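Here you get one chain, nothing else, as C-alpha cells; it is the form predicted alone.
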Amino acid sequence: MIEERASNGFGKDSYTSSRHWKTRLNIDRIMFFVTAACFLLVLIPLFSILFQVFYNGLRAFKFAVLLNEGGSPVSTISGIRHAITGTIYATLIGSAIGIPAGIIVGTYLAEFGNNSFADILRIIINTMVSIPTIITGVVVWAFVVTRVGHFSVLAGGIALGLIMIPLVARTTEEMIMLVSPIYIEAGYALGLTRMRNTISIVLANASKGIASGVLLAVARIMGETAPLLFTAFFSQASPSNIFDPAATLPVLIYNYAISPFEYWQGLAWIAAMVLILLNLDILFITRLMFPETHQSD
C-alpha cells in the first residue's frame, strides 16, 4: 500500500516537496509585504516635501508674481519672472551644448569605441558624472567668468551643458547597445556604409530611448544651484541678452529662503513650487511620449 502511494506521488518525497513549496510561498509573501512597507516608507519623505512646498507655495501664490520682476523685499509687487526667464535661458543654452555633444560622444563610444582613446574618454565621462557639480561651476568661473570679467547667463549655460554631456553620452551609449544586431546587419546587407548605417539604422532605432534620457537630463540641470552661483550669479531683472547675469529659480530659492524677509520667503516657496511643476511636466512628457522605453527598462 505504501509503495502504491509512493508510486502515485503521495510518498515522503511528495510531502517534502509540498512542505518546501509552502515555505517558499510564505517567504514570498513576507518579502512582498516587506518590500511594500519599504516602498511606502520611501514615499513618506517625498510626499512630505511635496506637501510642504505646495501648501506654503499656494498660500503665498498670486498670479501677478509670475509676471513681475524682482525687487525690494519690502515691496509686495515684486515677483519671480526674472528667475523663470533666467532658468529658461540657462537651460536652453545648456541643452544646445549638452545634447548634441552628448549624443556624438555616446555614439562614438558605442560604435567606434574599441580603442585606447575611447577607454580614456569613458574614464572622463564616468569621472564627470561622479564629481560634484559645484566643481564644474568653479571651472567655468575660472575659464569663462574671469576671462570675460563678469557673470553671465551664458557662463551658467556652459556649466549646465558640461553637466549634461556625460548624462546624455551614457544614455546614448546604453540605448545604442540595446539595438538588435539584426537591424545593423540588414543595413550592411543593403550596402550602407558604417557611418550611414549608424545614422539611419542605429540612431533611428535608439532615438526614443535617447530622447527619453535627454528629457531627464534637462530636468536634472534645471534644478542645479551650485554651478550657477559661480557663473550666472543673480539679478533682480530679466536678462536682456545672454551676456547679462541672471537669476534662476534654484538660486532664487537659495537666496530668498535664507533671507529674513517674510515676503521673499513666500516667493521662495512659490519658486520651489514652480520648479517642481516644471520637472514634473518634463517627467510626465517623458512617460507620455516614450512609454515603451520605460516598460522595457
Second form
Amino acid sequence: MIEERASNGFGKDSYTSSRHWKTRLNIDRIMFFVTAACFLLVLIPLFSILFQVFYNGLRAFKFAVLLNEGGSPVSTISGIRHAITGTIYATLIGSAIGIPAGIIVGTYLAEFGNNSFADILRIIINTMVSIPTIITGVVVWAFVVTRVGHFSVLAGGIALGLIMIPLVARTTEEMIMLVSPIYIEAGYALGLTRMRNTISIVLANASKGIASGVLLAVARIMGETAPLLFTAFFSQASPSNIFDPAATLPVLIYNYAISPFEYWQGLAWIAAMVLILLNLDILFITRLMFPETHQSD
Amino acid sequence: MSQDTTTASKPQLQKTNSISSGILENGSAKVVIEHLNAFYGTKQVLHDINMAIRDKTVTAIIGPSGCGKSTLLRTINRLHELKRNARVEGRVLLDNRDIYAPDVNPVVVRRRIGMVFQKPNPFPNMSIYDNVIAGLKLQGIRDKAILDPIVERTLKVVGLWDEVKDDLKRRGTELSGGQQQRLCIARAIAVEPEVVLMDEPTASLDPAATAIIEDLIRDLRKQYALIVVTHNMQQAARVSDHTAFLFNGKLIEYGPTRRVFEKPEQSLTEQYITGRFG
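Right, and the form predicted together with its partner chain of this protein, after the form predicted alone?
Below, the chain from earlier opens the complete complex, with every other chain and molecule after it.
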C-alpha cells in the first residue's frame, strides 16, 4: 500500500485533502468573485448612462421632434431633424474622405512599408491618432473655413475625415498583417503582379476585418463634437447643400444642454438618445455582419 | 573551382554534368542551376549549388531540417527574393535562359513555374471553381467558355472532379486536407506551367492522402519537370527519378535516385539515408 502511494507521487486521498490543495481551491474561488465584481463595476457606469439618457430622453420625447426643424426654445414644436440631417451629412462626407484614404494608407504600410518613407508615414499616423480632435477642428477652420468665408458641413466632414484616416489606416494595416503569408505566397507563385496580389488576395482576405474596423470608425466620428464647433458650426435648419453650416447631434447636445431653456434641455436628452441608438445600430450591424473579429485560417 | 560564368552555356553544362553524374544521359536540361548562392542578410544559406534538372522527371531534394532545401526550391521561381533581406547570386537557367537576368520579370518566370506548398493553402475567399482558375482569372481571363473546360480537366488530372463536381461553388477551405492539397496542385497546373515545384507537399497529410498525392506526382511527371522537396526519404525513393542531397546549404550528392540510395558516393549521404543523423 505504501509502495503504491509512493509510485503515484501522492495517493488519492492526499491529493484532494492536502492543505495545499484547499488553499488553491480557495484562491480560485476568491479570484472568481474578484473578477465577477470587476465585471459588475464596469457595467454600472454603462447602464447608468443608458438609463439616464433613455429616462430623460423618453420623458421629453414626442415623435414630432424627429420631424421638425430647429427653432425657438419657446415654440415647443421645434425639433432636432436638422441635427440628424447634419450628422448624416457630416458623417457621410467624413467617411468619403476617411475610408478610402485610410484603406490606401493602411494597405501601403502593410504591403509596401519596408522603407523610410513608410516609417515616417507610420509615425504621422500614430501622431494623428493622439492629436486632440479640437485641434483638427481648428486646423480645418484655418485652412477651409477662413478661405471659403463661412462655416459649412463640408468643413465639418473634412475634419471628421481627417480624424478617421488614422483609425482606418491602423485597422487596415493590422487586418492585413493577420492574413496568413501562405496565401500571399500562393498568389505570387501563380504569377500575379504585386498590385493584383494585393487587391485580390491580400485585401480580399482582410476585407471582413477592415469592414468591421471601418464601421467602428464611422460610429466613432459620428459622436465627435469638438472638431465640428469651428467647422460645421450650428444652424436651426437642415443644410440644403454641403456649403451650408449645419447643426449636428453632438453640437446640438452641447448647445442645448447648457442653455437655460427647459424645452431645449429636453431636446438635448432626445438627441443624446438618438445618437446612442445610431451608434448602437452600427455596432449591432458590425456584430451581425462579422460575427468573428479575427480571420479564420 | 572555375569562376568562369560568363562563357557560353555549353562548357557550363559539361561542368554541371560532371557534378550531376548520370542526370543528363539521353535527355536535355529543363532547369540548370549554376553557382547559386542564396543569402538572408549576411547569412549564406546556399553555397555554390550546381544542378541540372531534366524535363519530365521527378527530382527529389532531401536533407535534414534547415539545410536549405526550401530555399533552393524558392530560388527556382524567384520566390526567395520576396523575403526581407533575401538575396541570390548565380544563375538559374530555364530552357537555357537565365531567370535572374536583369530584363526578366519575375512575374513571367512564376507563370511558367508552378508551386505547391507544405500547408494546403486554397484561397479562403474563393470557391473551389475560383481557386482552380485563380491564376487565369487574376491575369484577366474571364470567359466561362474557356475556364469551364480548364476547371474540369485540371480537377480530373488531380482526381478531384468526381468528388467535387456537384459543389464547385463550395469554399475550397471546406475540403479535407488531402483534397485541399490536390486543389492546390490543380490551381498550380491550371496556368499550364512547365515546371512544378513542391515544397514538402505531404508533410501535413495523413498516409492515405499522402499515397494519393504520390500517385499524382508520378502521373504529372509525364507532362512536367517536377522538383519535390521532401523530409521523407522513403517518399523520395518512391516517387523520384533523381535525388539531390543537401547538407548545410551545400549540394553533397546528386544522381539517379536508385544509385543515390543504393550506392551513395559520399559518406555523408550514406550516413543520412541510413538514419545516422538528421
